[in-house]
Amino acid sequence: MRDRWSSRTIFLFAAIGSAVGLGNVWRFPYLTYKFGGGAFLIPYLIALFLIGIPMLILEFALGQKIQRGAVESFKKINRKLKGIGTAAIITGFIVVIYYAVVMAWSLVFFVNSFNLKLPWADDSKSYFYNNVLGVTSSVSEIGGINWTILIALFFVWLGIYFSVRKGVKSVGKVVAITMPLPIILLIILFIRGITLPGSWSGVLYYLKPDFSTLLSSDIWIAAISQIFFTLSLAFGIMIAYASFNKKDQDVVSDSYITAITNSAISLFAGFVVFSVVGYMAFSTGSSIDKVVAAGPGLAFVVFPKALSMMPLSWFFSILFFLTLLSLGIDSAFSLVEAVNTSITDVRNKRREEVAFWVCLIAFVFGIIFTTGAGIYFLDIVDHFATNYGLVLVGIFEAVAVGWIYGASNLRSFINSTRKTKLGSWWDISVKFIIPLALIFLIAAQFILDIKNPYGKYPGWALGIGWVVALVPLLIVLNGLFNRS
């Protein structure tokens, strides 16, 4: 028989744990203030309910039906179409080899937030990629292994290990701690953030609406992106995660609630990291453009750095530094989870087993992001493989649910699990609107690649991005084309 969650809670729990990650704190607050604040929240909100809640239906009524985790499921749909549920996990387990690693970068600082002088006070900048990263001129310069990290990565993924070592029973129990931590601590650090002078100008800047930005393309791709990522669509995770539901629960009552619920915390992460932000601009006489930087220089560099000018310094640090930790690992150990329901599904080993090697593997190939170059290697990595990989992933799913196994076929599974039926503008959008609106975004991205080459990496570094990006691509087309 089997497995099961051992309650709603505890699955929604799980999925939510799942989308709600790192990206939330550094990822939407930046987009936000970058395409005009407020405005932002228009594209956004467009994409979440025409591309993120359909495309989580269908993962969450794929996996709920068929009960099986993502290979299983489109083998179910057709034989051929195996690949697309193999490039999904593989795709997911190349992310969560470097995702560990910035999951270590945050344990460091954790450890280090307990010295009541903080060791990044006074240039935060080159403690991250100077002591802590230990960072190389060039990515042809690999350096040696940084030893600090790798012990962090190791501790990240016995972590890991004890998360998904029973499946939904362990996981169920870690969720229903690590999901609700990070909402408290963000809150403590709301109120903190709001009460220091300042902060309230970083938040208006946040919002400030520009609406002029609303006729670029690139406010809508990164939209787009944004909530194609943040849910942790095309992984394999919610068709895995949904497998252990039974048939008859509400599908789309799970996947509003899952993905309103993330909107909601990202949308509250940007209160709390520019309320901070606000603060570092107001102690330094600095504007918050000057101040604010995107991706790991918000968590690693900015954040820090605005941590230790506050009273209590030490005390925030390590709110923050657990709170990234919390956030990061229900997202981390989501994508091993839909990695190890793959494997258990079509061969018979036990869970602990498989999770073990697993993540013995994933440390293992993580090595090279702990290197002086590792930091480069990730960034290249991350690139391709979320803008390339999972949106062709994601397009593969599309089209075998909407055209080949046929979109109302899966709705009419979707409304025998509820009252309220499930209209026929899902099937549109899982047809026409979820394919083209990422076909869109595929071929933006990749004039942007061809015409100015990513990071200004030399090609041997970009070839490997290139490997990565295409890794969906050959799997499905050699599933497609096999005859055995």
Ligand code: PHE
Second form
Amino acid sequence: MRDRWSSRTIFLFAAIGSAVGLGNVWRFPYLTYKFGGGAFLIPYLIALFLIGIPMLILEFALGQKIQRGAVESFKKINRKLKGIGTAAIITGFIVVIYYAVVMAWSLVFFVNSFNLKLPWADDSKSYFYNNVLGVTSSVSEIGGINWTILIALFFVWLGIYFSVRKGVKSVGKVVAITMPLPIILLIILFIRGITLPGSWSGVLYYLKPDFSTLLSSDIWIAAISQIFFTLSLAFGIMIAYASFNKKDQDVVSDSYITAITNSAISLFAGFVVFSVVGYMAFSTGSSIDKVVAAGPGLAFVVFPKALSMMPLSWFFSILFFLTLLSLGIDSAFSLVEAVNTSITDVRNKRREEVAFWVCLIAFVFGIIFTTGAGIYFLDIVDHFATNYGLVLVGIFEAVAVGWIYGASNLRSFINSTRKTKLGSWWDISVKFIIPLALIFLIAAQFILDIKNPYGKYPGWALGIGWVVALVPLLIVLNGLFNRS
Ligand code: PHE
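Could you please show the structure of the form predicted together with the ligand, as a counterpart to the form predicted on its own just displayed?
So here's everything in the complex, that chain up top.
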């Protein structure tokens, strides 16, 4: 008998826990601000309803129908398509290797928050880059292993291991805490943020719409890739998670609940981030443009600085880094669970054993990201894995289900799970809109990368990135043309 989630609610907690992660807090608010404030919500919502939700329905339906993880699910469609599942979980495995490292940074900050005067109060930028990371001057200078981060990384992996050790049985217990906790913490931070002087001007900056941005293609590219990343699509996660559902669970409602909760949390996180950023601009007398940042810069430089300026700074700092840790952990272990499910589907091995080895190997590979050049490698691998690997897998998934398995075929299964029928618009989305939008995305990104090599890194370093980008393609092609 296949393992089952203890209830539908727990399944939803797990799916939402995977979707809600660092992307909601450090990517979404920044993108919104950068691409025309409230106006960004237009392409974002269009991408959500035309691409994100249909794709989520696809992944949930596939896993639930076939009752297997990504690899076996695609193999069931056609032996030659097995590579799509393999490509998905390998890209996911690469992502979790560095995702765990970002969590290790959060853990270092968390521990250092237990200080009446926060150690980064004077110069948060130098604190992050020099004290925490010990960053070298360029990617060519590897520097040594940073032992503090390595130890933190070890604890992060210990946490992941204990979460996935018993598959959905243990995951189900952990998500009952890690899904609601960051939401509660965000609400507390919101109340704190919004009552600080200057906060509303930050929020105004965040949402003030500038509709002229809608005319550029960048905004559409950003919206589509954010939707993919934030819903944890194309890593085999949602397929694996849904494979532990009973076959008659309502796939469409599950998808809407997961996707809408996730986007609501993103929007809400933007209020938290921008109220605090607004406060910081107000207190330092600078403009919001000067203080806002994306990615690691936001969570580990700007925010810590702002926290250090608040009353009870240590307390809110502890809360903030606990938020990041609890946001990240269920995204991280969902990636690991996708890999483990695909392995235990075919190997008669104990779950604990598989989990142990997967975690250990990911930890060991993660060491490269704990060196002085770690953040450069992380930046490169992230760029190529999310802009190419993920998108390629998405294209393959949509084409395989839409054209080979047959979208209407899967839709009949979906409709057997509910009363209100999913209309044929879904077929159109899976067969045409998703593949075309993703091909557009990848082509536009490719042109950009050829014109301006990413981040001005040297050729050999970008070469590593291109390998990461092409691995899924090679795996899929190998499956297609392999005679066996
Ligand atoms: N959805 C997560 C986030 O927004 C990121 C993630 C992507 C997690 C893919 C797992 C897999 O942070």
